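First, one chain by itself in structure tokens, the form predicted alone.
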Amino acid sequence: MSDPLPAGVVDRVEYDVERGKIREFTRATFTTDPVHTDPAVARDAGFADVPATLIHTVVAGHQRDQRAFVDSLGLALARVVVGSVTWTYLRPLTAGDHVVGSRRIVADEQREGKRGGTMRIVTLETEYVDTEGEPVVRLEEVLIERGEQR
């Protein structure tokens, strides 16, 4: 059995940041920065190690239960796009990192759509911390959630 939320919080996700994992987005990103392949290229740049592209947290969709938070959310699923995705890094995050990131409600608020209809519109924030529970990343993501077809 998992520990409790925190108030607020409306899921926790929790990572290893491994150079298997961020050699994928680099080649999936196009990335050709031999900083985030190269450990001695890395190190020569002032990482600890390979640093992770600025996406990598997209990795955490992996580990969640993103049912279960959508279910919460009480969205429907078919009808929702994502407005936008915004990442604040606190620091690198680099491989050999251990992350936690709790997610939780900024804003939930409802609008007219242009077309007609009433459009959701959900602002979450997850902040993930380190090991020693410093915070690494912000992460801001808009979920819409589109009025139903009349």
Given for the second form:
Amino acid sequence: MSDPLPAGVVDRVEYDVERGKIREFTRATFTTDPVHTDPAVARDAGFADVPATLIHTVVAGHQRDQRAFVDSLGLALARVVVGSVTWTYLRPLTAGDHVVGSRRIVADEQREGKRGGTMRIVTLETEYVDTEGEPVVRLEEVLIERGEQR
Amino acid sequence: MRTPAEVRVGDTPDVRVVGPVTQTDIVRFAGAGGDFNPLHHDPGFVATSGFPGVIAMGQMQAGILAGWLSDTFGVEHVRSFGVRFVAPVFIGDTLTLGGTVVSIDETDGESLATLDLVASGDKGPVVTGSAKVAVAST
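Mind giving me the form predicted together with the partner chain, seeing as the form predicted alone was just shown?
Okay, now the whole complex, with that chain kicking things off.
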């Protein structure tokens, strides 16, 4: 379990996609399509089991130490905000899947902030693969570290 | 798979209204996703942060917008979903979720609609975004 991370990978998470967790996300996001909660409806719609909601990868928050991760990037947690997130879906994530997500830095830039100070903008990409090694979903996150106020 | 939706450029599917957002809504989302930053549930901590009150995690309003998108078009037809966070959501805010079809293109034998998305709170947009969804070819 403690294999070293491949070059360029800043962290790795893995989890089982579970019906109960899908139900939690369905309720927490006011999603109403019964395909997410009723296996019979899901099968009638052509799924092997209930599909996850679109933001299911957020569940990785249960496995991450966000403070340690931000520290490891050399960012000041108090000045970091998430600017944007984009998910790209290669197939629906479905109950019964086991996925592994590897997070990499794809860009790390500095820019002059509008209110003085230098902003740092870090772009991270996480690719989740299934047990066959096939990519299922990709996630791009842009973290913004605001400049220090002087 | 279910039949993709039939849409035209300029269409604005029915909006969804959620709220007012409660502390319970925020805690429920924290439980689902695992974000236990005290900014989202601990008023004592929030008082030291500079925010006037507990704020929702951006992923919550992104997720509520995503729920509107997948309920409208079918989760299996959504090819991408992206959001930018433009303003915080506070307890008591009511969210309005919706979008506009801005273009439809044939890509790899599939009709893909591009949508501009917006989640608005009481004082204007809190999340803006875009999505690509497979739709019925016309």
